[in-house]
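Just the one chain here, laid out as structure tokens, in the form predicted on its own.
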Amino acid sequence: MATEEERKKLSLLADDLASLENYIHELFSFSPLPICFVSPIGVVLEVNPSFEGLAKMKSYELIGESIEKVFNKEEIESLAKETLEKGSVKKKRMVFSPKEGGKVVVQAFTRAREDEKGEVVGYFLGVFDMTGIEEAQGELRSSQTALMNILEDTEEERQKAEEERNKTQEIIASLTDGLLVFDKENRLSLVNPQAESFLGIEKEKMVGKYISDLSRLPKTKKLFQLIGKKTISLFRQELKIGENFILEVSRAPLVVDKKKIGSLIVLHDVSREKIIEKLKTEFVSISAHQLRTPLSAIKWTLRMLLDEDLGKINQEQRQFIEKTYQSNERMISLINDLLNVTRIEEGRYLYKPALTNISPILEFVINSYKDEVAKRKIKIEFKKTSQKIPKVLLDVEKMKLAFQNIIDNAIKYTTPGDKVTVTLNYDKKKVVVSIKDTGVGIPKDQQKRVFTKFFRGANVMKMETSGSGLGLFIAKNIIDSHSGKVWFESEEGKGTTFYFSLPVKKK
């Protein structure tokens, strides 16, 4: 018989076993992992609440039923066989079928259960819901696929961009014009081979330098003195590099999305054009000088005939000689215009400035047209401000010619019965003269060419009026040489107003 002490030990052991069983049962019940106990023949003997939740069924709907109620027959038989043979299965992907339909991907794990004799009485089956993981993996795979597609597209676009960049570089390198590109900090970022050749520089030594640095280097000093340190635009300014080497320099800002990102300098070789232009100017000059002498001789001979210094002439003879005399005068005027143009182009159109009152000069030119105005039945009016106008520093003879060329056009292209108005004003810093006519006007599409050589409007060409197209070109150069400004306003069919201003300054 067991002693009292042994009975107490057995009682305590029984209590410990009971407590352990309760703990295991509670752990089984409260486990967040769906777990069930299955007999060797596949009958569900016990389930925990988590398993009920996954199956969407109550325990009484599951206990006593075949485990195949929620698993595929083939999959669960394979799992049970492996468990009974090996004692456990760590993880196996399976499909779980809840009551409400649908399929849930799970990962199953098992452990065989033995009785006191070591015989297998069933197995525990735990499942882990893989739905979220499967979805995440699917999304990850989709993301990976999308990322690969993006990377492929990016690589393709990169290759295209690189090809375009190479093409652009090839185009820039093969341009016959020189290019200098500066960033927004005015540092040189690109030089093409033609610019290197024009300026005699090496881009490796120049790229990265500021304009202020380049303006001090001997080979680029002239260029950047012309351009200056400011970021303003520059258009077609000539730069003489050598005796017969002239570049036309243009500078423009580089703008992207209305923001200035840098500036571009273009160097265009105009040496050949300048040589040709010089040859043409020399030819015109020589021809004009050669023609001037015989034309002058013809003029004075005709004058002697008209003055009857060589004998009496009848009326018919006088008419013919007068027409010849006028034609000769027009030829002399044209020759003088050509000579003036050649002097302007050669930089020899010098003037002798003196402080002069401009009003008498205007009156003299206007009065010289009295006969012409009366003959054409045109009125000419001179208006001047009541203010005292100070003297202006100018060359009287050259300025007379400029006034004459502008007023001559106003009279010539004004129809009979209309009026030409000359106005003189003063605004403290400059005198302003306007010559307004009510004539044919200048077509809008031709107004940009008004001050160029040999320009005559298409509408006045139809009027069969005489003219060389040099008058306004000469007038503009004379006014420009006096630091003045000339401009106009015109509307075809309604007339034209020419303005010019001259600065008031002391000698």
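Note that the rigid core is defined as the largest set of C-alphas that superpose within 1.5 Å between two forms. Positions refer to the first chain, counted from 1. Given the structure is predicted, the values throughout are model-derived calculations rather than measurements. What changes on going to the form predicted in complex with ligand ADP:
Once you line up the core between these two forms, the Cα of residue 405 stays within less than 2 Å of where it was.
When two forms of a protein are overlaid on their rigid core, residues whose CA moves 2 Å or more are considered shifted, and residue 383 is not one of them between these two forms. With a cut-off of 2 Å and the rigid core superposed, residue 67 has a Cα displacement that reaches or exceeds the cut-off between these two forms.
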Given for the second form:
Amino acid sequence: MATEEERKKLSLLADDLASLENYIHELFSFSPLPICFVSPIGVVLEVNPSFEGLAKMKSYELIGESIEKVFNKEEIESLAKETLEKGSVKKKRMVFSPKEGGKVVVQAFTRAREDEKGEVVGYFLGVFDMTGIEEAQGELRSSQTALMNILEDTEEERQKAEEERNKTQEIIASLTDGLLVFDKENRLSLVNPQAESFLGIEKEKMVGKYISDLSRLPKTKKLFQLIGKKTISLFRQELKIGENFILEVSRAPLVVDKKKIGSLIVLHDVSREKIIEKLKTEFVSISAHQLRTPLSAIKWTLRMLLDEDLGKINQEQRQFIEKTYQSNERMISLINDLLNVTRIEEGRYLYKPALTNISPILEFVINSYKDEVAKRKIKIEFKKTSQKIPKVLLDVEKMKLAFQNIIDNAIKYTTPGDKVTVTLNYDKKKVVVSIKDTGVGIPKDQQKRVFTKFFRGANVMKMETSGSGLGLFIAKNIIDSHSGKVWFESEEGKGTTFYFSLPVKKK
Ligand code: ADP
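Having displayed the form predicted on its own, please output the structure of the form predicted in complex with ligand ADP.
Below is the whole assembly, all chains and molecules, this chain first.
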């Protein structure tokens, strides 16, 4: 029989045990981690409320049942085996199947439990719901992938852009033309190697400078003064840089989205073309001079024959010699035209201007055609304004030639019975002369080329008229040199009106 004291001790021990059991039970219930206790053969012996929650089952639906109710058979068997062998397992990824269906990915933790004799009586199985974490990890992974993709794309784009930039730079560098780019503020931002070599100055000394600064550098002065002076954004002009070194300078605005972001200057070396052109002009000039002497000799010999200084000639002989004389005259006139053109091109066409009345000049030239128009039955009329016309500053001989070249065409390119009207007007600042004919006209598609060298209209070529195509080129040069203007209106088959104006300057 136990003594009073022993009974007390036992009762205290029982109390202690009861409170320990309570403590363990509460801890088990309180744990937010789903935990169960499983026997070595896989029967569920205990579950906590969190486990019930995860399994969506009450404890009575689980306890006494096989753990395979909520786990995949193979997975749980392998987990149990590992636990019983090693004593514990950590972070094993498994699939948990709640009652409602569906799958929950969990991480399983186990710990084997032994009794006092060291025999395994089961194992604790804790599961950690990984759904949210896996999703988050998945999202993280896909956003990482997306980020990587973006980075890769950006890198690819960057490489492409760099390749494009290198390509453009390569093209700019290998251009045979010089290239200069100015920004909005007229600061030089790009110079290619060819421009450096044209200007004979390294780009480091130019880039970043304003046009005004560059206009002061001795080597680049000429070019940048020209560029700086021009207010119009588009232009093309030749510039002599040195002996036999001529650049054609063109400027175009750089426009992006309709906004001007700067301007581009292209330097094109035209020295070779200019030398060839000069040689050609020289050749024509020398040949024309050489031809003039024999043609004059022929002219005077023919004249003597016609005047019968060398003896009598019969009618037939006279006709032949007359024809030869006319042909020779045409040749002389062509040679004169060519000489005038070469003088214009070489800048040797000199003017002796004087304040002159233009009206007598016009009358003189018109009168010189009296016989010709009578022969061709063409009427020629001179209309003069009643206003007093002031004198103009002009070179009489040259102006005669210009007017003659224009009126000559009006007469030549009309048919018998046609009419040529010359008018002279004055409008305060300028004297305007018009020469109107009712002749063949100039075809629309060829009108742009009328004042160029050697131009002859397709329609007049069919007519039996002689011409070099130099007359209007010379006339325009003469009028331009008097600061005047020449233009025309023409309709094929109806007629043409040429106009020229000369400024009235107060001396
Ligand atoms: P050309 O020696 O041929 O007359 P121009 O330089 O004087 O040379 O004229 C060039 C061309 O312009 C002519 O060949 C002709 O086709 C055309 N032209 C000039 N004036 C007239 C005009 N009044 N009527 C018709 N065509 C004209």
